[in-house]
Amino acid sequence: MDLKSIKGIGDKSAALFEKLGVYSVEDLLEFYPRAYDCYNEPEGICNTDAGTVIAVKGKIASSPQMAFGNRFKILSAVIRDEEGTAFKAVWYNMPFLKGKLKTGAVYIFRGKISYKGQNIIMEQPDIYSIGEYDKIVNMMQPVYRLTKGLSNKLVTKAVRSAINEYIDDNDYLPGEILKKYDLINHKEALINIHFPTGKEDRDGARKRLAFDEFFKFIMVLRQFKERDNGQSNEFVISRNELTDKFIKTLPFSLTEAQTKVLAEIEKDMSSKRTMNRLIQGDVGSGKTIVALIAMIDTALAGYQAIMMAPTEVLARQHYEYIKKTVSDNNLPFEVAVLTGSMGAAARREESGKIKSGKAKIIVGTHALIQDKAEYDNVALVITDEQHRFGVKQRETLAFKGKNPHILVMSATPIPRTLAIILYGDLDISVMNGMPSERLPIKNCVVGTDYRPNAYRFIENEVKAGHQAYVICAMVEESENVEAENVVEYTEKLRKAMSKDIRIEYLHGQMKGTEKNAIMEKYAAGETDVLVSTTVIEVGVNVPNATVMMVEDAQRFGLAALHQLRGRVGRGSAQSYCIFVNTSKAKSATQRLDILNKSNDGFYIASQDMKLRGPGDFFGIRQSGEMDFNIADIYTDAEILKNASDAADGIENGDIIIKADEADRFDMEISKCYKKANDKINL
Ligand code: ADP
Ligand code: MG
């Protein structure tokens, strides 16, 4: 449905509401909050912390002055809170207040609070009367993502309306289920999850939408499963002569759990079904190889292997490493690429030999499916890392008429039992342990007041020959601001370390090409320090870094720092990571703790999940890999369960859905069929 249909939401603020990307009613409804303000009650002003937002009932003591700043008119006016405690209270710009602040008059005033001196300020502070703070107080107001242009109270507006005009009572959930389970209405969700009266509201309602999702997921990939279940094996491919040898010239031997593995990956290639098979393996286990030498199979068999990587960093990198492995071993094919920030003209000769059937071997990003690229004969699909469940439909259908083996390779940590409902489609192969000759990673969690010993030792480092990352403080509010503190923190960086240490940075809003030339740089050594966001996250391999130094760390998921942590320890060297925890929160140190005295992606996953309550969803991201919006795979593992069960009892008639529920519900699962179907086939 058209944002437009809202009511004050024109071509103006629909343009704006899609750089956030809400698009539809659907998309606002579930453009859930991302933390929410709570309006206390109104507290005196003394003893509060500077940076502290209050509210405070107060007597304007004298009448309020102007003054006339460089850019600014301010308007200042003396307060007294009710223990007769002054402040001054500080609005910019706003002359038309003068009139409204009489002297004598009693408000609440709710603004930060800092100091001058001895003087008390409270900055720009919201005014009400006491009827009106009456109303919202202890009530929590929703905070949204914004962008410029869009304010707060302009989302909020424009979400209660879409509650009010486009949702009604009926759910489409069977009301079974929702008994069975413990669920609220969707309804009454939506409201307590965007205005929710307290924390249990709020919490009722994370629960309800959370189950929605992995339901509706579930439910989608269990059509897909069925539409697509039993499909004969139509490229037969089994190993290599030419395979062996390669595998006894490469510089180390492959360990048990990789030959496990390849074991499972050739015995499903060469079976009477078509492969579909996720690789679970730890960061740093060798994921890669594997993939490469099944690839190598696929081609010598006179077939083509593609390999897609969720990044366009990730995608070239692979890239390199691919073509000149094969090079190096005079295979008699040739690798190709094709990703999303290519000219014109490298495209159209990629895509030459990847038509022709000359290329073998093909890494990118989803370009690779998304442009109707025409191959000549896949038969492996390999994807990296990957973003979303149910990718095997998606790659499948890309190659109308056939069906290619499938293998996802992940290092996102998730328990088996999680991992058969969220894969559902999918044979998992489970790849633990390290390559032996790995030194485990040196951990430390420390401090802001450590950060002049950590540029120390990365300069020490760097004089021994390795390199650095150091992930810069996160912002949520926006990509923009994020970029701008990588930059600013680069420059810092530069003039806290000694001059001959060379220090770039990489950051989500650059071009694809320029991300590209940043990290080849890096990956060839000339570049010392790399200052980055999460951007690198996934998946990058310089085995010669040896220090990663993670800003703000507390407010990252420990899968996202483990993942970040996984960028180091690549190689023989010892490598470190030292966390940089800008928090005084119990809670936060706890929680990296546990990555300090651990480098185990299980086992950091499990106590995550004992640690975090379904409670604590905001302030710390995710993994990418997971994107669910609201659920979260490890905190709400019970939900998941419930999810799935619900599912089978629906597949197997334990559930009953009533005459008049059947329509709502069938509906709705199908309209999220043909969502996912639509993705597919973009
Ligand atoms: P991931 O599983 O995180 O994708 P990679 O495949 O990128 O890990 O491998 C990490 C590093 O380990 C690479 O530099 C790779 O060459 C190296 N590597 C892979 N297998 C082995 C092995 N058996 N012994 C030693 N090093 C290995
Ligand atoms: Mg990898």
The other form holds:
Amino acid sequence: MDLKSIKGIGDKSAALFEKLGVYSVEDLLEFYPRAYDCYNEPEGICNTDAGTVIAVKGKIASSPQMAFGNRFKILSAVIRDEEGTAFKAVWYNMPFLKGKLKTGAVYIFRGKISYKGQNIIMEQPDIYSIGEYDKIVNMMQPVYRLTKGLSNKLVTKAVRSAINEYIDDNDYLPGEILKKYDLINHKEALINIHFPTGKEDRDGARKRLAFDEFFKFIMVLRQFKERDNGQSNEFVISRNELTDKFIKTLPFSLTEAQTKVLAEIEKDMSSKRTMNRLIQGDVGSGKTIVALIAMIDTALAGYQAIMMAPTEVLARQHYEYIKKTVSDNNLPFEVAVLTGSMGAAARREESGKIKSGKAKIIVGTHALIQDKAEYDNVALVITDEQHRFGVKQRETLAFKGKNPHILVMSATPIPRTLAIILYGDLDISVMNGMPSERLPIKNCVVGTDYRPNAYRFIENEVKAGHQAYVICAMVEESENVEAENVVEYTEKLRKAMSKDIRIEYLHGQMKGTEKNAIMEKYAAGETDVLVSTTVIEVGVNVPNATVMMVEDAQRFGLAALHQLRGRVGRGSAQSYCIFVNTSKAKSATQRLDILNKSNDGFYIASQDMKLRGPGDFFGIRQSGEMDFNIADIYTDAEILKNASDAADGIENGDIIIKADEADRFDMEISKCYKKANDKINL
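Return the structure block for the form predicted on its own; the form predicted together with adenosine-5'-diphosphate (ADP) was the one displayed.
The next block holds one chain only.
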């Protein structure tokens, strides 16, 4: 249904919703709150993270003081909570409160916490009598992502109207599944995720909606696999003796895991069935060289192999490395590259080599799909997990009706039991262990007082000829969140370090050409320290980078931090990772200590699951196809297994779908399959 069918949404409001990716009534219903304004039980203020809104029962310990700033009248008072911890409450342009705040009076103060040195500040708190707060305690109000011109009130009203007007009590899931897995009705779940009366309602709604996402995803994957399993191998490719010679020329020996995965790939490509395989390997485990060997085998068999990279810089780097490798080993074929920023003349030249079949290995970005490139005889397509559906875009890639072998590479550290479910349409190869020439990264978790030492350490590494990354959580300073930001931090770093150290910054809001230029400059060694957001997570390979310093490390998920850490330790020199913990909470220290003690992504993922548990409402957001709307593959591991179990039950007949349930069920799953195919064909 069109969004404008909802009362109160016209062209202007619809355009604002579209900026947030909400185009239909269905999108709006799945536009879940990013948080809730929760009127929790009052608690002690000690060890509260900056930026957290809490309620504190406190006694006014001193007479309120009024100060006058350039733009504000600032009223402040010292409060002591029930444990005796003092904090300062601050109000802006609210002088009328001075007469209300009597020394010795006890109230509930509710506001956002910040720190100035050792002093705890509660900013602009609301004040309630104990009786007033008792009436609203445990109530929850939805807080949505917004864009300029769109208010939380309007979104709330639109969602409520959509539920009332378009959702009935009929459920697509069979009653047997609802009962077996203790799931609430779909309409009830939508009401309780948007407008919960308490934590229990919200958790039940989230459980049901997370189950839906996993269940539909698994059912669609299995339909893809059923479709793909019927495809016979049109490109039988075996190991070539020139490939064996190439492997012997490598300046390192393949690990046992690399050799094992190569054997699995070669068995697939020489079998009767088209390969659909995932290489699941930790950051830095050597997936790229395995992929290159598979491409060389393909090229030597007379076919074309495609590798799609997530960024232009990485695509260009892969291209230069492969081109040099082919030349150095006198291999009898050419290498081509296609990216979005190429000029018309260069594009024509590369496209000509591809169409004619001269180029047997083709590297690129989305341009391989988006541009109308014509291929000669593609037999192998290699992508990373961020292009999950890209691996199935056979028609779009103009393969003339033939089905190439598919290889997906993933560095997301998902425990194997979950990976088997999530990548249900692919056979899985696990690549564990690191190349022997790489030294383990040395880690440390530090507080903010360690920064001067960290800066000196980075300076020394730069003087020794190496480079460093500094990661910040934000692009620019925000009034709402106290976190280090890229732009200001770069200036601070330039003042703190020697003038001859070259420091640049990078963030996702820059134009693509600007980002590419900065990364290419860094990769070429023309920048010593790069201050960046997580945009470098899937960035270029810079073996010379030996230090990664992450500010506000507690704000990142452990999986994201591990991916970031993978940007260093890629050369032969010893590398280091410094995690700066700006939180006073014990839980933050406990989580970061997992990274401090291990460089194993799969171990980190499993420990993170245990530590966070299923009650964590806002989990890590995975990249690529693992980016579910509400479900989280780590915290919701048990729900994921239940969804897989339910799909098994339907397939093998253990779960019976009644006659009056079948049409709704089939319609919903068919809709999901069609949406996936539409996404493929975009």
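Quick caveat: nothing in here was measured; it's all calculated off a predicted structure. For clarity, a rigid core is taken as the largest C-alpha set superposing within 1.5 Å between two forms. Positions refer to the first chain, counted from 1.
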Examine residue 41 after superposing the rigid core and state whether its CA is displaced by 2 Å or more between these two forms.
-> yes
